[in-house]
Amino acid sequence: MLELRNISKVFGDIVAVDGLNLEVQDGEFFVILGPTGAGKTTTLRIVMGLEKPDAGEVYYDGQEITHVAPPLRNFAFMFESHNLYPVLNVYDNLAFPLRSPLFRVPEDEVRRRVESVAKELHITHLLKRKVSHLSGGEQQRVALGRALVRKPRIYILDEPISSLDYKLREELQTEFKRIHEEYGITILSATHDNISAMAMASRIGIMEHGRIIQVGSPREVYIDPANVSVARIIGAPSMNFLECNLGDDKLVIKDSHDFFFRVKLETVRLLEEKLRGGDRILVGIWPENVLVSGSTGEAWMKAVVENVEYHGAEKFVNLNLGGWPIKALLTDDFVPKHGSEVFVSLPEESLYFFYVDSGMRIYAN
């Protein structure tokens, strides 16, 4: 198990990473999601040894390894850049880390693992060839096969797919997957693409400004974000939130007192003890569980259209919702024209409530 304990690193101004507590467990695939500048980075260069840390140890199996060089520590580092030897053929660059004098091994034994690397990476055909005359998908491939041939303690892979189209990423993200589990590997991995993290991780650490603010299994940091960052970060497209104001048994979006959604008294009550006095609160909705129509039922609130989005099968519309935008998911054939209005209703148990101020979770149950 790798484990970091109240890690700190600044340069200069900046607080990169700021006292993160981490635990990677054997065997899974566990990735670091965050926006650019969340300290991402830094966390898994201080990891590899390329980075001291201003504060705290790094552990694996129980031993501190704050200090262990690189090289000892034997954990495979992959970078978003490739780091191939353009001068070299793709065996050559596969065969590299067996012949380092650190892990070298019997010219037999590198031909063996290069081979098999390459025909599970399907990049047999090209082992003859240079990198540099190889397409991005390939490149990244043999990267991928350089970290697998060594069979290090850890894969370390920092944005592996994020330069790539999203047909190769699509195809590299089941390649990871796929390869994680046959050969049940560890990784951490750092991205700031949210649907490869979906796809690809057992667990996810929500990384911002330079603290892990949440860590569960995909499905779990979906369902139960903890704050208003989390739910920003996780979602593809990401949450609703409208600002409103308690009403006795309703909620009324700010600054449009036409526009309100029925809740339980016994819910308002709940938020009202929580916010203390205040009457001011964030709620968030899923995109999936927005309701659109184009005829009125009770309590359902016109908004006007902006536009469609065709994502693959699914369509998105954007609506403008009493002077607020919100996003929906459209599940039938209704496809409404730009200008045109519709009928929205939030069912209360689909929504989140959220402090203004904080951002927080508010739990109203």
The other form holds:
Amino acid sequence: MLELRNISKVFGDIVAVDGLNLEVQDGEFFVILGPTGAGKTTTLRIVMGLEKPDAGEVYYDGQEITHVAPPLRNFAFMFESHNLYPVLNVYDNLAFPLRSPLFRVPEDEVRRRVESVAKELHITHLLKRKVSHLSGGEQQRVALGRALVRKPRIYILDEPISSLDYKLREELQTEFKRIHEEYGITILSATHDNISAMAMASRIGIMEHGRIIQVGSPREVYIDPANVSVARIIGAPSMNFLECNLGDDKLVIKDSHDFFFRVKLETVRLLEEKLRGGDRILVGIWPENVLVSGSTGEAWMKAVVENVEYHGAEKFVNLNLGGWPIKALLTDDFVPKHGSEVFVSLPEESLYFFYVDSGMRIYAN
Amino acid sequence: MSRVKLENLKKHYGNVKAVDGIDLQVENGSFVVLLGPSGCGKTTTLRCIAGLEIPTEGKIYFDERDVTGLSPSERNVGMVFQFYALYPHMSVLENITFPLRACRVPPRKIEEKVKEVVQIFQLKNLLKYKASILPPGDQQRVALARAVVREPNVLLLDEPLSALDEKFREEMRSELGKLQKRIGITTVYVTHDQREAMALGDVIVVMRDGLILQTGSPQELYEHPNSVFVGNFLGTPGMNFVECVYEENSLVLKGTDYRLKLHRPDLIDVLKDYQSREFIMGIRPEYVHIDGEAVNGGLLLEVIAIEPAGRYRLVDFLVGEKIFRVRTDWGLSLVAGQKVWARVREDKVCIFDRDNGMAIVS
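And the form predicted in complex with the partner chain, for comparison with the form predicted alone?
After this comes the whole thing, all chains and molecules, with the earlier chain placed first.
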């Protein structure tokens, strides 16, 4: 098990990592997900031993390794730019880590391992080719292969696929997942790409401003996001947010000329109980839970269709709801025209309540 | 605003045929996306429309006017690239007014135009800042504002979102879609990201090797791809493809003993001629249903992996030696190694020729 305890790292005025705690279990595919500048890469570099933390410790299997030199940790690192040797062919690139004086792997063992990994990654036919003559996707596979030949304790991947074409990303995302499961290896990865993170991870750690703000399985964080930042970062598309004022039996959308939706009395009571003077409510709802119809119903709200985004199995509709932009997801055949009026309902069981100021959930549903 | 028409457009660089004879009509006010992998000729096509490249052959018309020989400035197009190329030392206001001042538009008129775009692009609070200090999303809005302030005939966009973070891209994509509908400007957009193409395009033009492979609305292309290439390229993930032969009104899936009994007359009619010849069946991941219990006409498959995607998940199976993906909700509890029954929706099956990859029925 890899463990980071209370890690901080400052570069000049910038706090890159700010008291971060993290545990990666053996055999897990752990993905750190966060926007650019969240501190993901710095965290990975500290795990590798390429940066010294200003505070905190790194443990592996209970042993402190904060100051152990990178090669002795036996972690494999794969960068966004994959650092292959362009003048060497694929075979020699794959063999390179094994030929390091540190490991002294005999040459026939090198051959055996290189060939088996090449077969696994479907790059056997490329073994004699120079790396500089390969496509981006092929290079990515070679880089992955080079990490795999070594049998390290942990694979550390920094934005492993985000520089690639989307189609290729999708393929490699599946491949990473398959390799992870077949080899039973431990992977720690970092990315800003929420879609691939959700698809690949056994657990996700959402990172913002140098801290991990929530950890859980992709499904857990989706169903139960701890705060507004998490909900913004993980969804594709993001959660909708509307600032609301609490009425007797309803929530009134702020600055909307009295657009409102009904909620149960017990919800109102629960909110009243939690709210202190000056607290404001941010209501969140995932786009797939926003109901859209051509005709109105009890307490449905009027909205204007800004445009419709087609996504194959589903359509996203951008709506203007009392001045607030919201997105709804439609899977049926109802396709409203841009500029047209529709009716919207926000079912109570799908609502999340956050504090406007802190962004934290007011209560867990 | 103009309609744009390309007639037999070719652009060759020595032996390289970057664009090799394309015909295309972009209707007034519509949003057309040129979509394809790197090297398909989409950017070259856009540069020809802009006047940055002189075509080797063919004609370009804006409405009825032949603009093939005109310089970029004579064409009055607005352009935005991946890197917005704002003037970093100028303020947002100066950036936006630059094209107008360069054309010696009278100050009163400039003021009027600026007021308009500032409102559309919500730039009021940014006007005095230097462009270089703005976050990427704001820079992009400024770049778009600058591109449309001159009221160009056509707006040309080349991967304008690709420098952004994933999350931000998605937001800006929606913004861009809304803005285009609000101002109603004829737009040609280049990307390799099919999700962007599907979300934004009224019409998508799929290009490959300098040629147009298929043109149509996102829905047409998604539901009725004319080739394995389009079926695979569109969709997250793309279509599933399985090699089949036809026997006794059934599709026999190669590498398995699965048989899919057919009822659709159009399929049966065409496949009669494919007796004992291999072809490819295509089916989208959401058009396969999975069930924990045996279903009539179902295939018993083993779950290889599960990829969560928030509201739904993708379940990977193996059919023969190939990954077969199914998109499903969270109703059924699933783990790797479990066997479930999969049922293909026959009304959504596409059939492709194995040799050339083109659609036989789609």
